[in-house]
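Here you get one chain, nothing else, as structure tokens; it is the form predicted alone.
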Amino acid sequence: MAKKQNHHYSYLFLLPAGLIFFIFFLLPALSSFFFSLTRWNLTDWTFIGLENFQMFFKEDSLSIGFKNTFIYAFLTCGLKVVFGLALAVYLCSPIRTRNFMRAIVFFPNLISTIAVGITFNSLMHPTRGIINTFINTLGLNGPDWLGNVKIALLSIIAVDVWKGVGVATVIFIAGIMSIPEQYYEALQIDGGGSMDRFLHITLPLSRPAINSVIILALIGGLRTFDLVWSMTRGGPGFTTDLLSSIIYKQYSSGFFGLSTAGNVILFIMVSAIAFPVYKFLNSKEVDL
């Protein structure tokens, strides 16, 4: 009897944790479902089924979202893994200056995404821009980075990854540096060289801090909007439209039900993708 008294004690400890989940968590999550199935006003609503998801579907510009959320998300993802792991590697070499090149590195991650991108649109301009003007000056002729639909996005692609890429690094030199030293120094002893260490060591044995990155950055990237919307607001045209854009674009609109359905699906999407590739990564992890 005591024992059973004990066991329900200790379930209250878990109580505030609790609560606080249901409130800031669940209950918004669940309130989502439930005006998504509705035309909502904000002071009203009506029930109407799975209308909204209907006329989501139809969106003119959707097929372009999907496509750009996509790209957006992979091309992110892959190219903060690269740069992220080799600036790793870099900085965990024996250099003097390793830790200020660290937290230069970081930097970027400080600041505001919503002051990086308005950064970013000044210093893109096709005219007054200081890249087009440094491109200038070498005898080129700089593209508009963000008014051309052909490389519109890849120059936000770009912005994210100069931003994103400093937790990458962190998490890389966590990786790497958990490595016990006593495989490097046998691999030495075998003649192994500077490829080798990073080919069977290093890249095998950072496989966690690696997944850690790859889910991070894809979920992080299915769901952008605030760089893409401080940049370009989705143009020019639909070219840089991703989901949440268009989501945005429909709460801004007054279609509150119709743009809940949208996170809703949004929702199921990353949770499609994100479970499924954490699943499969989790089990080509090696133990150390």
The other form holds:
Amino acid sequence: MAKKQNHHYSYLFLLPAGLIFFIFFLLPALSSFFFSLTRWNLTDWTFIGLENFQMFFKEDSLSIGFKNTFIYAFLTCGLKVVFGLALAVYLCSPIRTRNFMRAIVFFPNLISTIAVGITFNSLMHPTRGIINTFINTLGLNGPDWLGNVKIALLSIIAVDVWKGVGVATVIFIAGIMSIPEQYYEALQIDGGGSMDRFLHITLPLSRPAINSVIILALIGGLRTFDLVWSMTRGGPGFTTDLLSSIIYKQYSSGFFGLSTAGNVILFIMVSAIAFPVYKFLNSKEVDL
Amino acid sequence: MKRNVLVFLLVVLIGTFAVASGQQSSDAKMAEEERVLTLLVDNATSLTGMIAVADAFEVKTGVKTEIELRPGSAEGENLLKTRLATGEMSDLIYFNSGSLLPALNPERNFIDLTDKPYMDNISPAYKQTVTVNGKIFGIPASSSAAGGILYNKRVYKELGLKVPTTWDQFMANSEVIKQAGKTAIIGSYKDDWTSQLILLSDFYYVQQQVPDFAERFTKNQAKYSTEPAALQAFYKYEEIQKKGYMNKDYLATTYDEALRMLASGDGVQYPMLTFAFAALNDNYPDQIDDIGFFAQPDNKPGLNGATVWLPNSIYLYKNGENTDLAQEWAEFYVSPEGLEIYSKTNKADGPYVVKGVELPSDTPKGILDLMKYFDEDRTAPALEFITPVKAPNSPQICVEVGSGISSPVDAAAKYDRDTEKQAKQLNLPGW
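Hand over the structure of the form predicted in complex with the partner chain; the form predicted alone is what we had up.
Every component of the complex follows; first up is the chain already shown.
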């Protein structure tokens, strides 16, 4: 009897969704594994085994790409958590312009990333940009934000955090709002200060929100592309190249097999980092 | 009340649909009567001449030419390759000749023009650059050009400088300019393709000293890092950077800003292609006669010459609907009539590659400077026109060495390693 109830609907109902999933998700993914083993010009292909992977790992800028990708992902992720949480706590406190401030923090998110990149490109111009013009009026010499090898990547990271911190803040606000008021009242009766409030209630109980932000920001950072491409195109030279921009450059030079191999490697790398982090974070979560 | 509003909205909606579809069907009718060819061009090319020829063709045959713009460099190539692969290509395609062409798979995509009678009038040096597997695929879209140094003659005169014929003189001139408080050598590395000019323009000297370099380079036998004549260019980048001859913001300066600096005299020498004269003429017509040209010098005694860029080409899409019309268009473009219209409206960047077409009398003075090198036979084609192998990351590598991030030897070695990808993709023997 119970068995029959499980088959209340025919499996045929799954067909449309399954078909869409197969054609638009599964098939391209599987074919990309195949084409990564070929020399391919979009119309003809020759099977060459693992040669593409070999060549991809020989790429000169690859070590820079890996290093930059990690720095980028972990730094943007960490900064978004820290600033996001600080902003969320501030914006949950009873200040008068709270709603207005929340909107302001979220605004940068509504602008297209490419537009943000182009805007900051001119703001950060070494001689005519607003930022350096301002620094010059203070009698100091502003650096070449995007041209200096040492700080180019950091400049992009700063812009990414400015743009992305709004989403983190909103998630944190939701997390903090869902903490029942009784905990705070109990703490007040026990005579705890505002620091205790944060350390012993807000922080541990917004753990699910923190985990979501970490996962989202980390994956976003690992496969980021648009901001770097619109600001420096991986330059000067190869200084701000990420894995994704290396792959894109290979693609636009017409090395389709090689760049597909790069994408397979990027996919494996993102999964290899994201899954363990996700598992680890979930195991630490506590129930409200 | 609510219902009335809904009905009203519905009526408005239906009304607009009816109007829109009516519009569409009348558009379709128009297209049937009006024959249209499409031409895809990158957005950095001066279009004046091409449009003039297309207009003349329309007057003659009634066929309109619609110009579609695409971004330049890697992004544009990307778009081209995708459109070719999906069969959504324009009838006529403006694109580079030489090393970048084989990657577009011309035999599959473009019309073979080998047997056209007008090919007899076109110079063999050009035809070689659009030939793949023995078939000719393109017609020259403009005049040829050269790579070297564009310089501001007015400032040269003010400072009492002479056109340098050796690298040391060039450096000495630059020192004088720098002392005078101006930018000696303009760098525009924000548009990173411009950074390659010093490397590419130096090829005249490589070819004079090692005549079979290109051939051996294609076969994986000659390398930039092991051939001293070829390596020399990378040292030139280093010297310019170390002596601080470039504008301070050369990493944030674009090609357009560089031209403005050159025209105004704030910047005095600019390693560039002579095709910049077309843009200078469009934007700074009053200063055009202040700008001159000299070949990038080298310290090899007795050697001084310019590296030549053969014209970019127009290719005809094989799988389009208007192939016959496109062939008619191409024939008109390279006919004496078409070329006369072209050379009248578009200033030449150098000599034409079609027989019997002379430079008009109002050609910019800088181009006449260049003609001396042709008259005295002191020219060689750029490497990209005599080998299909070019490092895809060449712009980034040149930016690195030009801004002091990497040493000349490292940059050359990187260049060599980078070419391997291209050679393997083309499946060349020896790699």
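Computed from a predicted model, the values in this text were never measured in an experiment. Residue numbers count along the first chain shown, from 1. Rigid core: the largest C-alpha set superposing within 1.5 Å between the two forms.
The Cα shift for residue 18 between the two forms, taken after rigid core superposition, is 2 angstroms or larger.
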